[in-house]
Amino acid sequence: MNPWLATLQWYVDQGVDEAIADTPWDRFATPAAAAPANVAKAPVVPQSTQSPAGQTPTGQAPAAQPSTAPPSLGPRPPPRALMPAAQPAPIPADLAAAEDLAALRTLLDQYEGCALKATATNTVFGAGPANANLMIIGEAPGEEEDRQGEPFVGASGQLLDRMLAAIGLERAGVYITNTIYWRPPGNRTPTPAEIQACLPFLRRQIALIQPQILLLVGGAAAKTMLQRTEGIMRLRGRWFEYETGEDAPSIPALATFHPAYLLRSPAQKREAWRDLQALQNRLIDSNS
């Protein structure tokens, strides 16, 4: 590929959306800088009339001699004017009171605190019933998630449907929903500030499903909820309990690898697996 493409797609998975400046501005290729025009230049001595100390017959300096320092890029543009960070939207104070599902998603389109929303196509709420005894938590939706407006169903959604299958649950038996609600630009991880804007809602959601277990993929959903600061290599096949804040009990959490992860290193499906078989022998537990 050419490089200077490579380079481009590059910024693009990084989430770059925007120039530094309006126009580009290539400094090796600015001329140097002209003199000013009201400087005058110092008269040329003769070099018969000059006395051996330096100076002129008339005490004057001897001309300047030529700088040897390297020539002037050019005085350099004017910086951008420094906009104050926007204020993130402050949380609604009847989050509380919403009392469904519905309710909750009403303020979640009324809500401005989280600037991905400016640039996503559709928020992604969640799908599955609201009695679920299962609730899956991902990281952010993709492009596919994006477009639809529902979690999971581009292809690391698919693999999630086969690896439900696996231990006999189906998609529409359980709640699926992420972290943040839109799509980061390029699919870039969330920042924290994304997290923290989205974590109120999200909190009031697992409170309206009441699930018996919160199964999170991948590392972001796992740190997040569980609050730990260990990579998905350290959290995955071990259980937590989650706080949920409020006069409920707490609720059984396990981490494991996210379907995308798994899509680029097959390799780990077996681990995969051995956290699919914990948590349905849990789901029987909590059943029996």
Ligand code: URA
Contents of the next structure:
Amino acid sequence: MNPWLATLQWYVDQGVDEAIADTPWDRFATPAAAAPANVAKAPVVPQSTQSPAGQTPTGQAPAAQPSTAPPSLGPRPPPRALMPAAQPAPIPADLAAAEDLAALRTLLDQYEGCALKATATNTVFGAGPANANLMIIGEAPGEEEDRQGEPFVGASGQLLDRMLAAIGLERAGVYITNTIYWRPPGNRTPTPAEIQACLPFLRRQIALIQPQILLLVGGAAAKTMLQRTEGIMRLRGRWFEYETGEDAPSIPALATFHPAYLLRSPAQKREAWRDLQALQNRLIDSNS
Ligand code: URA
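Instead of the form predicted on its own shown above, give the structure for the form predicted together with uracil (URA), please.
First the chain shown before, then all remaining chains and molecules of the complex.
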């Protein structure tokens, strides 16, 4: 891989994936006194307080000193294989103890294992009847969902409503949620770590609702819930079994295109329509 791309990827893997100022600041070129007012300066540790080994009294490495040295790219990141693995999110409280959706929501509100919570306006837990036959799982809340705290209320939600109506379903009759509960900044794709941090809650949510059928819209939902590596182009239109991992039986799951993708690629609506008809037939069969 191009070394610049590799470096950027390394930053993203470390969680450095968000801009904190409106304009870029070249820390190598800027003398300390000219640092932008909105960027906190690292405290200067007097030389005399440092141990001979260059450590502060707390045993931590000293804070970086402002430098007027000529620009430098700094040390290259270590090869990926030598990098420390990302810290797994703290294991949530015993989710099996949540006996209904309200109790699960309370546990989610107490959960701090997904950093997206800090930047989101609202938690988008899910919406719909707790005994719905059909549960739809999307990717991640967008801007409007974040504002309202409800899944699929923006442009792609309106298309999802029309897709449901086309097979005689009302949004109010299905349960809708996402693979993650908080909007990623700038609507970026959620990272695998963010998805894994939310997954125990989503699995418990499915176990509580016990839908007859899961509709997985988009690659993120399909790959996560089916534990598959193929893209949505290969997964869509096919029936899989979602393994509950509990004594409960597996749940039939259909993957299809995400409405946001259909808005960008209307030619794919024909395939999506086939998927919807397959879903309708399966729902009729399972209720007859
Ligand atoms: N896209 C999603 O995947 N989920 C939402 O809730 C909204 C847009």
